[in-house]
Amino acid sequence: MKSPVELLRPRKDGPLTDRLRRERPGFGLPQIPAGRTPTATTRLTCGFCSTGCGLDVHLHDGEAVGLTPSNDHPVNLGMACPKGWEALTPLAASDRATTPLLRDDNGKLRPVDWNTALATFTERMKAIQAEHGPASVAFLSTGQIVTEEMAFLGALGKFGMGIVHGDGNTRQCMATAVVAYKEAFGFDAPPYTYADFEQSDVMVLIGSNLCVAHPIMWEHIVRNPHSPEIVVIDPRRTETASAGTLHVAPNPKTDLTLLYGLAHVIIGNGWVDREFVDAHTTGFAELADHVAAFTPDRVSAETGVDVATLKRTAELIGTGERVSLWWTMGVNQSHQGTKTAQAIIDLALLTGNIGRPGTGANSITGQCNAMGSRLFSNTTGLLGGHDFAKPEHRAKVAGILGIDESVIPTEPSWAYDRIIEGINRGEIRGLWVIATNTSHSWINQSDARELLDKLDFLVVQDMYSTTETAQQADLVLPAAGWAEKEGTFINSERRLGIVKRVARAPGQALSDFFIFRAIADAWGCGEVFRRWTDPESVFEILQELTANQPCDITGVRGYEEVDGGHVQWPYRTEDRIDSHTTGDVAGDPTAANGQRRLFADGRFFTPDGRARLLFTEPAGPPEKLSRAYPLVLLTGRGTSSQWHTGTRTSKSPTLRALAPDDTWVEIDPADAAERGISGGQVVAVRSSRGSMRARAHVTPTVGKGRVFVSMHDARTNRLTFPAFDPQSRQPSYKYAAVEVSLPEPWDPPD
């Protein structure tokens, strides 16, 4: 009898794989064009998710002709998810943006040359600022471009163009974790390494469907030799919940109450590591007083989790030797996500499960370079993890960059949602969108699209001219994609990875880095960035900026050392890997084979070196269920073969074949029966903001009173409710009030 974990092990063969091999000879192998035998191989870090897998790209005359997963990369060890295998395919798409496009007087996007595009960009953005002030222009960036480009954009916008407000789409995936870590640990510092998946004896996954969203991380769990207990806390019985050893299914958005209930039981049973808590934390007495009210009976009544399951979960966490707690979007994308994340951190601290192998309160990020954005985008934080509000930080950054300190703002920019609101108020009149698709991905999509149309000038810089946002633009700037440029990524475990140019960008498309370089010159601030000649020169500047910061990378020997995949921050000179011996990091006994976890010494980045135990009173979701909309809409990743808005993954026939052939709404059998709905029928899913059609998938895994729709469909965000965590400003995509029924004759078509 196979264990649940073994049942989810990636398989080399199976009906779907066999069909794909019949229909596409060579599926699962590097796709080498005839007559282009590889003559060399180089390694790149995958450009999709935050896992940070190594891919060996096979070259013919310096150009990529195929790829395979890197066998010796510490992240993926020869494995790749479907997206990784197809990483090169989106580069050859027929709808690539190949020349600048400018909207003419008839409302049509027409090709123009780069000189015209740059002159138009500069003239119109400066005109808006001249009439409405510097803060009337903003930018929205991404976690999909390399770190050096993020840094260049943020510095150009803030220090060169006088832009006050700029944010990134990483606000949609990791802002909650950032704030939670900063407040609890004193710095945005995910403490773990992927080796912890293999060393835990208890793993708690909260709002995280690793099997689908991060399959290579799941494979690390499969490799765990300790027969771990795998507790999955999720309203749905996801693929991961089915593979775990205990599924805890709270009512949607009651997870904060559940976590306080777990703390109550742990404290009441004496499972607190008092030696660790007393030496390394503050706030225990206050937390204990707070959770005293969260009795098992109360928590069970509010969450729907029975008392026995609550106590069993608390016992596993409280008595396990090596307990790790992992969370992702199910926690982050919530109206109270920051406090929920901090409640997870509290459990790790209470039980002393941090700083040791197989432990930690561990946030898993979404995008390939969200961690790079967190440290270097110059939006919520000053370059290198510094603070806009601290004069000594502004002076340090100004000195290293050779700029006047007066050009550095004294506070961070507005968050994404406030920039969107600023458009509605007429305060933001010009917007520059880089490598993201706001018109698809932003919450309450219909409202977002209408607001973008109100702008005086919208610029979209992207690989493709066909995204929903690019189609609304006044100016489109064609950008190179992953593997058509150079730079670095930072993955979820703080590991640096390399991106190299192994393919030519089509037409007149340029890397984002050199678009920023050209805009700086056209704007008249090129001299400010005279040292920013290429990505590696910027990497060296960023190293200087991190000196004496928790994220210090001054010890890295340039791109050559990053290329090995063994660098995790912090990485000072004294932390360098001795590649001639064991691969261990000198002076750090926790860093075997380049695996570096934080807080082994119990010292945190707060002024007193202690972690903070933090809490609040739970609040219900802002949108209430009603007779008209009695069901809770849950959203999330629907398949391992698609990525976010599908802008790139939709270009691959293989990934399209692996994905569902239609959009499906999961609905419980009892809810379906009440509405006369059968499996496979086309139904209408409605909220007070809009509607979409989908096929009904009748399944008990979603739970009564709830429905689930994949986030990848452009129509899903017609339904979502624009609620935001008050601390992180992250949108709450995971809860909205909807109804599902058979379509009515008056329903608008999709």
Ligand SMILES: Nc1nc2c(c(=O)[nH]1)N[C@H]1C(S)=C(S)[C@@H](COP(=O)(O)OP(=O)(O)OC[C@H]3O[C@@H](n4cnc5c(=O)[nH]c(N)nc54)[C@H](O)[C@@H]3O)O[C@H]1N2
Given for the second form:
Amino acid sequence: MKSPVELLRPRKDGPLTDRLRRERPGFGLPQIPAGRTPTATTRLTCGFCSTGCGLDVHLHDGEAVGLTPSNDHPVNLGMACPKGWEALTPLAASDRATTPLLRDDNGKLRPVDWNTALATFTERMKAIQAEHGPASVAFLSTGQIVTEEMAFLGALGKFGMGIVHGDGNTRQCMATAVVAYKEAFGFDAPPYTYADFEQSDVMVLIGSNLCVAHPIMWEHIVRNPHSPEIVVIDPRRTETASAGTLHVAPNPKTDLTLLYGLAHVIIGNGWVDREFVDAHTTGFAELADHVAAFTPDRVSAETGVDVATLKRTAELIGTGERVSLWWTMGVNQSHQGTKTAQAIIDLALLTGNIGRPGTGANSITGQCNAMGSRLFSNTTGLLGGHDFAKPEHRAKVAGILGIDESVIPTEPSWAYDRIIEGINRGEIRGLWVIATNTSHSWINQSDARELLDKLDFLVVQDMYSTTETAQQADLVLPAAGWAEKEGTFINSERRLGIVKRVARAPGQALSDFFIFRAIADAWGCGEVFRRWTDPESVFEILQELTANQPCDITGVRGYEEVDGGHVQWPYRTEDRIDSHTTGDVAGDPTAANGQRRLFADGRFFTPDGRARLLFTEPAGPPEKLSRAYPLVLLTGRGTSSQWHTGTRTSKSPTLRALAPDDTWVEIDPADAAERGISGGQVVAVRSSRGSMRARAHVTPTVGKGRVFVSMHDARTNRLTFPAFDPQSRQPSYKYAAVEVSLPEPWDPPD
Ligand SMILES: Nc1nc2c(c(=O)[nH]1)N[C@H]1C(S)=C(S)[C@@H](COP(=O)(O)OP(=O)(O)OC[C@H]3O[C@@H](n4cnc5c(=O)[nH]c(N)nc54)[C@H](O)[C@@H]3O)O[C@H]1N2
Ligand SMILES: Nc1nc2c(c(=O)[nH]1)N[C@H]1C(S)=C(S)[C@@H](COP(=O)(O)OP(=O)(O)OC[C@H]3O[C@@H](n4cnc5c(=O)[nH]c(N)nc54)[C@H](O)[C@@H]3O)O[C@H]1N2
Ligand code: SF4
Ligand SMILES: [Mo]
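Okay, that one was the form predicted alone. Can I see the form predicted together with this ligand too?
Then the entire complex follows, led off by the chain already shown.
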């Protein structure tokens, strides 16, 4: 049996792909069926993570027969992680949804034709709205479909069907970064480009396990020629922490205190870039006042980080020439996530580390199109990065779409947790779930699953009929997946990527785009969307919507230019790559790729052009440890070959072989010894909400008093505690009080 530590450790073992090639002869070479020699190659952007790697898909008679990572793509430079190499395999799985399925009177899901499915959808949802009001039907969507589809869903739902509340899995993921950036910079604008990984001399990764979650971003760090200091702030000694140069391991959820402590030392030592701060920020005096109380001794006592390490980290940030700060879910998924992200932004602003090569306060996104969802899902923000609350924005969007302004809501939708609560209260009766697996991924599962069963009508639109959520549905709509349809993604560094149809969707499965088109017609609002005929026409509409916004993409010459791989927003006519070849990275070799970052001129998107230094008082985690539940449960990504709820990655034998055979709970040797647990034993992990079995992986990497379980097991979210960041409503998946013990004979089986 493989243990997690035997898996991928890039620094030590060299680039992932090399290792895989060594250990698995033939790995990565396209497995071309006999008689199907490729006759052409085309490029797609990977449909898993937000890195946005280019994959060259090899075609025979227009159909994909294999793929290799693109050599000349600025994102991945010929590399891919295991998921990228295996991206075509999950399409051929035997549990693909191939026809619509409707639950019959005996409670069984039975195949029906599309006409019946569409008629049932319309009839049931309209009946619910007629009885309980338009707001009683909601949707939950995703960061994993193309931008054109998310925009269609958001527009159809809100401007066509009268749906008031729709949110997505990006709430579980990016909501915190969105709010943090909007408040600090005036727009949701991650400022960086991947060249920054190669240009920093100090990099600080906070709550980010890059080696596992974004392995190809890590490869850019490996290419950095400046022997950078790599500080990893994570309670666990992760693969990334082991590969870095300094591991800072604060007690879970004490990052805010730690970051204020760093600001305290930086200010105290005169490492503030006063010229930058005075010219480009507001709030310095208040922030300095606030952090004065965060003395090294206090911070050390509260975070568990010794004073010397705290001072060393502050010195690196305060005196480095090009310092970049990167964060992911260890920050976003916190009960004070927004303020923690803003404390990271504060450090970059205080030291003038923004807008120059190798700098930035950089939120790394998760899903392939989380960035598309942030701008175009029409949930938290109005299409194109607009604001539902601003009359001029509503007028602009209504004008471009040719719709009546009165159909545009004046407020954003309820957040995911409020929609779930609405189901509990009977306010939400009909739910349409698209490309997300709520019954596995939502926090505090025991509640969530029961709640979905309370709905009058649950529709799940997915590639597979076997997902935990699809199994609870009244109606399953079979969706085409990545590579079976067209559209665009936006990656972490604001780069647009292309998806093309190189495989046939099985049976009667349709692209999400054409499902939305069909629903618009069945609902009777098809006329509103008469310009929305195909993905590329929608791309043009979206371009128009972005005019004069920070995310302006009016200069893009259609899909053909996106295909070139060099479009990063903003991309106005004057930003066109052929009109300036150096970006703002003068003299840099990657400038030929047009790598561009934001804020080179020190002007932010706030009304006065200044960035805001923001802060708050740290508060302890909402769930307290107790004698019954004395350990902190951390959750997150397990290996680079597993993707979330596993609906895709578990269908590849190669990816399965690279993942642990069993779910492991990482536990410190002292905690294990206290409980009489030895490595490999099956143990019970319990919280006051539920329990699961897992195998003990006794390891010093997780730290005393903490345990870690990957999120890829559907049972993990039985344990999690439903706390939310107050500003972003993002769930705090990474802190719950649990106990681990050998299972008692009377414990119920899993
Ligand atoms: N292989 C693979 N790659 C993926 C995904 C996948 O499912 N599989 N998912 C993608 C998605 S959608 C996302 S959002 C990203 C997530 O990417 P990451 O955020 O890098 O991944 P996680 O493992 O969720 O969390 C990162 C780290 O946060 C740490 N952490 C927990 N609590 C704290 C804390 O209080 N403070 C600090 N500083 N750190 C803490 C955890 O120990 C963990 O190592 O990955 C993307 N990439
Ligand atoms: N405990 C814990 N829980 C977590 C996290 C954590 O760190 N810890 N992380 C959270 C985060 S950051 C995230 S992003 C979420 C992810 O949670 P989910 O979104 O629930 O996870 P996925 O498995 O990616 O689900 C995507 C679904 O879309 C389907 N799908 C894929 N492509 C398409 C398509 O083109 N069309 C359609 N219609 N369907 C498609 C897939 O089959 C799958 O069922 O999990 C969250 N949950
Ligand atoms: S790093 Fe992300 S985008 Fe690149 S191949 Fe892997 S999953 Fe795909
Ligand atoms: Mo995510």
